[in-house]
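Below, in structure tokens: the form predicted alone, a single chain.
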Amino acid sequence: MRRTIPYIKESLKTYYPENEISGFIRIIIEHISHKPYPQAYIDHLIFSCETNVQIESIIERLKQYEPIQYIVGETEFFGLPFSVNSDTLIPRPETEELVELIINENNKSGLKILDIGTGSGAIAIALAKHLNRADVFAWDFSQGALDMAKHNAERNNVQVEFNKVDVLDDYPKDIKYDIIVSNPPYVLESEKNVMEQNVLAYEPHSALFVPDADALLFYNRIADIALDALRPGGKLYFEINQVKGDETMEALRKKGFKEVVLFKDLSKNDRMVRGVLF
């Protein structure tokens, strides 16, 4: 394994900077050994050819620029394991704050919780998994990212009952729930000419852009849809673009939501929103 690590360093030090190709390294190992990395590392393992042939073809892979986390197939979030495949978005770590914030105010137990645009599972899941027997539903227009969402609660054990809606189109009416949140598509496409190539080229653009013209098109819809969806008292939360923090704020008082607060991220970007409709 030693020859190994020196090997992928040298393979990819013309495409990825030093830090991330570390990253890299200890992902590999571990997918392949099934171990640990420190523990893979100490026992001086001897990788096989076959094996060897295997992180050939991790190696090109990567040169494409394509995601190590649709590459070995999983990730993890909020120190859950998940599935990740070109159907789901790979969950960030932004997303894990806005997580917390809803576990940190929401401390009953039996809350009813709606995840809008589920993608991988990891926002419903992970509520499910640290809030108190929560009852959890989650909503996406893909089936492909529902399958993989219905597969991640299954590995960690969780209970979420997984719907095909389109929130652009008719949505379920029978429940009243105490906690939506979203996640929902906010790149503008004019800012597509600054995000990263492995984004670009592998990510599900239909969970990731919205028009330039329409930058709030989801955070509109989905509000609407907490108007007649959330009980009394019940509370909204969206991730936001950096740069549309004011504007879902407004958009979401002029709807008649109280309590409106802006949250900033660790990176100090304006990043979660929450509402409370009284």
Ligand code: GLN
Given for the second form:
Amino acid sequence: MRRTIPYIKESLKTYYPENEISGFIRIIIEHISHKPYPQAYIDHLIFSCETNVQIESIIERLKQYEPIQYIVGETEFFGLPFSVNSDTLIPRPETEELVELIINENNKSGLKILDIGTGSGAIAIALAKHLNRADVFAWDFSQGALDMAKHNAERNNVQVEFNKVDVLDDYPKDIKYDIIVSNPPYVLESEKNVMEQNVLAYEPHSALFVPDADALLFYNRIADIALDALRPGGKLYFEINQVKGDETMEALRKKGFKEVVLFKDLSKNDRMVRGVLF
Ligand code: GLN
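Show the other one: the form predicted together with the ligand, since we just had the form predicted alone.
Let's see the whole complex now, leading with the same chain.
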């Protein structure tokens, strides 16, 4: 009988570095057996024929550089399980840092929070889970993303009010928020040529790209919405393109935001901006 794990390693070795293959193997095993195994056992696991067929199809998809998170249909964000498909970006570790920043700076209960461009619902759901009695709202223009985000809210047992809104168009004006947060599209079209194939060929371009000539398109629009929709003392949080830190801060100051601060991510890149409206 064939030992499966050495076979996976052999099949993928010309496609991915060894450490990435080890990561895939851990995810594949957990996906198939619904439990983690100690590393020492993994190499010796023997699976049924049926499971080996399933693994063969996963290997074929990995060879096409499809992200493992889409293949198994889920990922983890801020310690919580999230379903994902090609309608939603795969939540990134940098965005976990944004959530952590918001939690650290807003240790109050009953806050009203809006996540604009929620995608899989990652930010909204993690905040709903961790902030005491927060009232969380989330918008996205994509129905596919909203369906996934609603499913994820149920999966994580939190209440989030989702709304189909294209921020470049009109938006609901009935509620005032304490916090508005967004991780909008910010990758420049000109950065496409340095992006990994697994991102470029599989993740939704509408969630990633902005024209170079209008790089802050979503930041300006969302800041304008925040001017109107934040309560006095309310805060606006953005994840940003690392090359746009100064420009984003400048744009927020010009619009009247105070205490505008730039934060770096763990890789020491400019990654988050926060402003307060008094
Ligand atoms: N951080 C993502 C990436 O580099 C982009 C996220 C976004 O555009 N908001 O692929």
